[in-house]
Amino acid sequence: MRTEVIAPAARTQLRSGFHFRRLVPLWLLLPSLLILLFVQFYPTAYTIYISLNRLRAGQMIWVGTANFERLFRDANFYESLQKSFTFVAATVIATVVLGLLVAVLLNQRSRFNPFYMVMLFVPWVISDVVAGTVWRWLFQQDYGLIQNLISPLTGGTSLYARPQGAMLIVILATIWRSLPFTSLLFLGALQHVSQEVLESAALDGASRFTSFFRVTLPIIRPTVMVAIILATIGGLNSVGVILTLTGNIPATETASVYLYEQGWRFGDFGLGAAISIIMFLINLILTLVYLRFQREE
């Protein structure tokens, strides 16, 4: 009779102890989660609040959706979005293609690979301001190294004087800046491709070109998608390189630069916050599309 009374209590105690052990990792992660909540979600919520207000005489005045209505009537905003999409499309395509090429070359065994790796990752470790300054010097009218080489093609004028030329310089600098990270992703993926699979393809008569596109590329496709989404989000939010290179000229005023101009140069924090909300939604949609594609894969 006594055993029948104790057994259920013991089972309950064991069950509660098991649940407690399952919750221990969550309790250990709680401080980090609270910090993440404060650092990420609080600024987002405050940005939404600012987008619904207008700063006047140092005070926030509630205006509702007036900032978004102003934004949707602003032709400059749509033009900046168009420039952003052009900039992102060019940088993402070039970065992914060149990153694959560089990763394939580095994946070949060579005693000079450590030297190549060091030279490749120099652009990645420097700041956006330094990278933009270096590229601005390269295209200076009087002493720019690259500008002096292409002066016969440009009629002696700087590429900065042409809208397409200024955007081209920004695209080239961004590709140079983001190529190391993309190459590192692809190199890690290539090194995990089974050599047995490649040898089997070679035995079946596949050339190295065919083997890459029919065997290797499908295997590393998830990594390619990660590189594409990261390059896209990075390009949409790029500010430092563009401002350092070209300042605030209209030819390179992407949506992120337009946000910076409205919020910090003109002090229209409500409109700047509204632009940031629109860009956040664009980034969110792109991420959801990527996750949906990965789920289907």
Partner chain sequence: MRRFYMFLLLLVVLLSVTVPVAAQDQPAITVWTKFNSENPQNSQDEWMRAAIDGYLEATGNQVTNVFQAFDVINSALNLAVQAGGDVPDLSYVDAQFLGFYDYNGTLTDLTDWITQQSWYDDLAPGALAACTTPDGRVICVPTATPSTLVYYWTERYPDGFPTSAEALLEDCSRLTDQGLYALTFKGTESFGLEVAYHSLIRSSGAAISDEEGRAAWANEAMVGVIEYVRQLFADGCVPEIALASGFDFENSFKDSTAGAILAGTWTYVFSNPVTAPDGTLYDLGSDSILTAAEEGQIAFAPPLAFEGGSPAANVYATAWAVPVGSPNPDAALAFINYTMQSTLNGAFGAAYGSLPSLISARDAEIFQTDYWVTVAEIMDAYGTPMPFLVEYDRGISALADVFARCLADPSLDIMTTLQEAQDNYNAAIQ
Given for the second form:
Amino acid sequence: MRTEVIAPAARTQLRSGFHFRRLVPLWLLLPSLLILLFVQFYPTAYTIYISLNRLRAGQMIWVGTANFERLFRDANFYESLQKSFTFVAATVIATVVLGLLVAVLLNQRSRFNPFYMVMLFVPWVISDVVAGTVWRWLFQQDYGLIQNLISPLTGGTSLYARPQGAMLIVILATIWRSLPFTSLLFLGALQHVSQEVLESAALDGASRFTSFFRVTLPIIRPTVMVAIILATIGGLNSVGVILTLTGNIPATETASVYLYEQGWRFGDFGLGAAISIIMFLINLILTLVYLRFQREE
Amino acid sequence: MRRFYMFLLLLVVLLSVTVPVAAQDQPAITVWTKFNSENPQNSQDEWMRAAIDGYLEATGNQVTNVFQAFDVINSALNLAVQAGGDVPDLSYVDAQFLGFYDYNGTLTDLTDWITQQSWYDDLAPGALAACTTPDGRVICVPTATPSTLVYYWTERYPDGFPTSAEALLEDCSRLTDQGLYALTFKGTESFGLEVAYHSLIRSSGAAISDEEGRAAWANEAMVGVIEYVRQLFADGCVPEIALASGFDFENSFKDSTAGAILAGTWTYVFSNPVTAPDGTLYDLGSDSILTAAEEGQIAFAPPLAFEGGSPAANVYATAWAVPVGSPNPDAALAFINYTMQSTLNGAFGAAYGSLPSLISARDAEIFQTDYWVTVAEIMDAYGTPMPFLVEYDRGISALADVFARCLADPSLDIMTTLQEAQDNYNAAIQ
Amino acid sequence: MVRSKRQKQFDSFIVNALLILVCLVSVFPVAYALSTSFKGETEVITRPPYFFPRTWTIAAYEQIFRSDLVRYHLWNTFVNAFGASILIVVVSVPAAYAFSRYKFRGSNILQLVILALIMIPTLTNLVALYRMASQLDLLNTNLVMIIIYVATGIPFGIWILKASIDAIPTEVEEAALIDGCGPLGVIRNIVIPLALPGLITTFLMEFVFYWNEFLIAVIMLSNNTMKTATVGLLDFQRSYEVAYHVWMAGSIIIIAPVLITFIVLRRQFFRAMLQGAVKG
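Rather than the form predicted on its own that you just supplied, could I have the structure of the form predicted in complex with the partner chain?
Every component of the complex follows; first up is the chain already shown.
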């Protein structure tokens, strides 16, 4: 593929001057790279600097690793990491499993009913803040419609005011919001699984279930990886849905909410930056794992 | 290629032209408040709007009000000063943040200015004290002195609201037998700690802070308070929604399924409409609860306290303050002066749901009703300053979180949780 | 292994039933929000709750239309999201073209870095960005929002657009180059028309994303006239008053524009997505 593609560029190079022709890709990339340099790379470096300082009366005061030491002594921070883990694990597993199911269902049909597709995609266009507000209303203790339906099952207690219950609602709302996009990713991948492969598997006597797990799933594995990594990172950094659904209560204080509180509620920029660095490293490790997987494919 | 860059440049320029919607007309002063004067929703907002309009009429000076949510305005002001953000000329502040502002150097010293003002001698001593730092500097101008008390439905408590927390448990079993709640309150976040738990903590003898503004929570008395509140929830005296965020807990008082609410003097402004136990609906906006009180359906009591201890009615003050870095401090002071006229100060108190800070303003007819007389009595008898914590919001939130954790998980060891939170807070302020 | 006709009909019935169930779950919360928004103040606090309003009223919408949400926030949201999405597409197309058609040293590394940037979220940069914005006096402006949105949206834009440009055959471009078109001429005359579904999909995804963006906005914007709609909705919840019917009306107002945009552009979106615009 590559060699054919290079042809047009080579011809430009013949026409243009020597310096310009080698720099064409650079010129095309320049706007993007400049923006990324100033608004992505520089802030990351600056965050490291802030994490080694303390902000007092507008002045940065060098404190070395004091912020990190405070953070590592802070039981609330470990607890918030734990909550992030629970939240991410639950949302990712449920989203991927349900997403596969929905994609397989949709794939059974030769034509996609636009009505279904739009209905299915409603949660995708909804902001996390709006989703949080709406779900909060569904589970409101006294007047929430769903809370009222389930209260005979829970013995009249409210899901919303219990720690596990609050976490459960946040997880459900997040799954609800991320399911459509994940399903569509999988559907796109399923459409590219050739019919012949499936038919030959069927001729070998494989049931539909075994052929899905033995044949289809390995083929769409890269897409599954994309979905997992996107959902993981989205979950790690989710703030809006938690703030609107359960507010500042400790039960749903994940690491991202903890960062928001420390940095902007209490104005502790040094500690906020230190938490940022830790979360950045977690994200970076996940990304590297993903890129490694990808290279193996 | 050049055309492409010209196009990019043009797009950026075009987009930035649409930007300065607010920056077009240079306002004389910008003030941050928790009142939404642009789009008034309640009497507090209406007052702010009237003050701005009146000031413009009286002096020709424009005041631009920037609305901030009530639970973030103090932190946001400090953050703006510390990080060098958009600092307003003047801001609303809550005086319980005094230690926090003093520690961070957020506010301008107003001592010399305030002593020269004509209304200085008219200020209620308690109000002025709320704005005075331990070393005697005045860093804010008090405008009203809200406090805390209990509202209760008389039909639910025919013999009056119990005078002690212990006695409340008996009323609770009586009311839960009828399928009702004894009371409701906000059980989480800093608001819950101030309004619901502060009086219980003080009357139990537990400390919240030491003289240096450090946390001193890990004591047996505090454990006793949390155990008592645990029992309230375990016995079903309080709706569980009290442990969620927001103000949904008020609903059970509004429809009188809860017999009482641990309230602030301002609660009647927001908690409406209300339905009495006999089914009467009071849908009169801010006047709903006051009308129900005049008709004898609702009565008022001092904050909930343990036997042997004195109830603690919070000494709050709403105030004006000039942040460090205020672009136009003189114009800000002129506006403070305008709002400190006795009539306007009285109107603010009435609109906010609080006694005003000027003694002369308290003489207005509106503050002679039963409600305000009761409030004044409670404040005189039980007024208790708020705890002094140098990182007030962080400290109060952390303690509120201990309550929330221990209440949500009855198996959690209270002392350990308190100790952890205390150590953590004290490490943060070093 | 040919399945019987009856078996097929049964399968199809099950598939349809499950899909309808999924659709219902998707739509139900929004439908309930819609019906709540037409209830009155006393009806939202009636026990037990019910779905349809007994008396339909637009009181909640009257309140919303008077509020800052409609007066300022929606317009700000539109300016930020639309401005950023357009700029992202404009800047990403040449970059994606460069990655797709040119071979140069560092190309693969750069692509990996950009892919990694998608995975690294803005949250961890926000402390530094806030400090930078405050020092440049850019807090509370649409400009700072657009700049950050563009920077966070470009990696995703390049990733999707490269996939759709890769899918275009190169013969036409070669002819155009012989005719003396420069690289930008090729992009404008050939790549853009041919990759249009990809462009529209990128625009739509970025627009939906930034219309709904909350975290950057809540941190950078404290001035009420500059806030975006999601921050405004949180402000409603942070006020003392509990008014679920008004909050629901606000939610519906925020959802409506972006849902309509989605319905209008859905064909290109689904086509591009099913062709594998986002792939591993």
